[in-house]
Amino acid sequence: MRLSYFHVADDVPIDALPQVAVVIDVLRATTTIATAFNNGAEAVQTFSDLNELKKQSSNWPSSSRLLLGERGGKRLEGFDLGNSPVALKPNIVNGKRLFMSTTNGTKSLDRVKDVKNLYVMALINRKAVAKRLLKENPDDVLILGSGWEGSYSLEDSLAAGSLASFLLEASPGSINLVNDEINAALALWSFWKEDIEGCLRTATHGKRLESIGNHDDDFSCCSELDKINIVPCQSEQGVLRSY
């Protein structure tokens, strides 16, 4: 299995996509998505364009939908929720379809929407995603971070490194790290793995969240490792379900 990592959506060569992609946005979109499914969401439909989100969500019964919108770390006006995983309690999301647009994560999902198998990973479901990859054993896996508005993010690389580390330990000799980005991510994980929340708070996006309010619960949730056994997968373009 050959692993490659790309820091942000624009780095991905879309004319040469492999059959498998894993999208990461630790702070906070992919943590939020995994949590939503863990708490009973029917599906998460993601959008890079807010107008398209509003158009498609209007065709869904209001009693069984939730609108999740975030820009700059803050909930968008007129949306039910922002991008906080701790806000997605079972009594709120169970059985609901979530229509979601965020600053960075949904852009990365959109970038690789044409791959055959698209998975969503955060630290909380790293082991579940890794075990799925080991079971399927694809030739190539593209791991894509989300960054911040086109720039590198520390926390997404940390998570990419954590995935590479798990795979290397579980299947030594069969995993090949094919670009410098994934090797750097592995080194980053080795450095920070005993202080995951510290890494998230050191990251520029972590500092950004701290500057706009109390996000202690989000930091705690997003830094938990292998907490849930959920693998969100794309079932049709833009629509994620848990299998």
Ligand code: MLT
Second form
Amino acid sequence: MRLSYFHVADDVPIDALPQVAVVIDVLRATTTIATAFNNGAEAVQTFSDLNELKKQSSNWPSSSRLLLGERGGKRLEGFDLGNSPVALKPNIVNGKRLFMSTTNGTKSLDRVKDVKNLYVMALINRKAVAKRLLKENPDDVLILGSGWEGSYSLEDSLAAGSLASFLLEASPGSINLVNDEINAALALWSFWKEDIEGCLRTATHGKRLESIGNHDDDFSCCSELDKINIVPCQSEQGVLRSY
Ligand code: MLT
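The structure above corresponds to the form predicted alone; please give the structure of the form predicted in complex with the named molecule next.
In what comes next, the whole complex appears, and the chain from above leads the way.
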């Protein structure tokens, strides 16, 4: 299994999509998506375009839909929820379809929507995604972070390194790290793995979240390694389900 990591959507080579991609946005979109399914969401439909989100969600029964989204970390006006994973309580999301748009995470999902198998990972479901990859044993896995408006993200690289570390330990000799970004991510994980929340609070987006309000619960939730056994997968383009 060859692993490559790309920091942001625009870094992904146009004509070289492998069979399998793993999208990461630790603060907070992929943590939110994994939490939504852990709490019973029916599906998560993701949009990089807000007008398309509003158009498609209007065709869904209001009793079984929720609009979820942020720009700059702040909840979008008229949306039911922002992008805080701790707000997605079971009594709120159970059975609902979430229509979701975020600053960066949904852009990364859109960039690799044409792959055969698209998985969504955060730190909280890292082990679940790693075990799915080991079970399916694809030749190539493209890991894609989300960053911030085209810039590098410390927390997404940390998660990519945590995935590489788990796979290397679980299947020594059969995992190849094929670009510098994944090797750097592994080194980052080795440095920060004993202080995950400290890494998230050191990240520029972590400091951005701190600057717009108290996000202690989000930092705690986003830092909980291997907490839930959920693998969000793309069941059709733009639609995620857990299976
Ligand atoms: C993103 O899309 O970059 C993040 O999810 C933003 C956030 O929710 O803080």
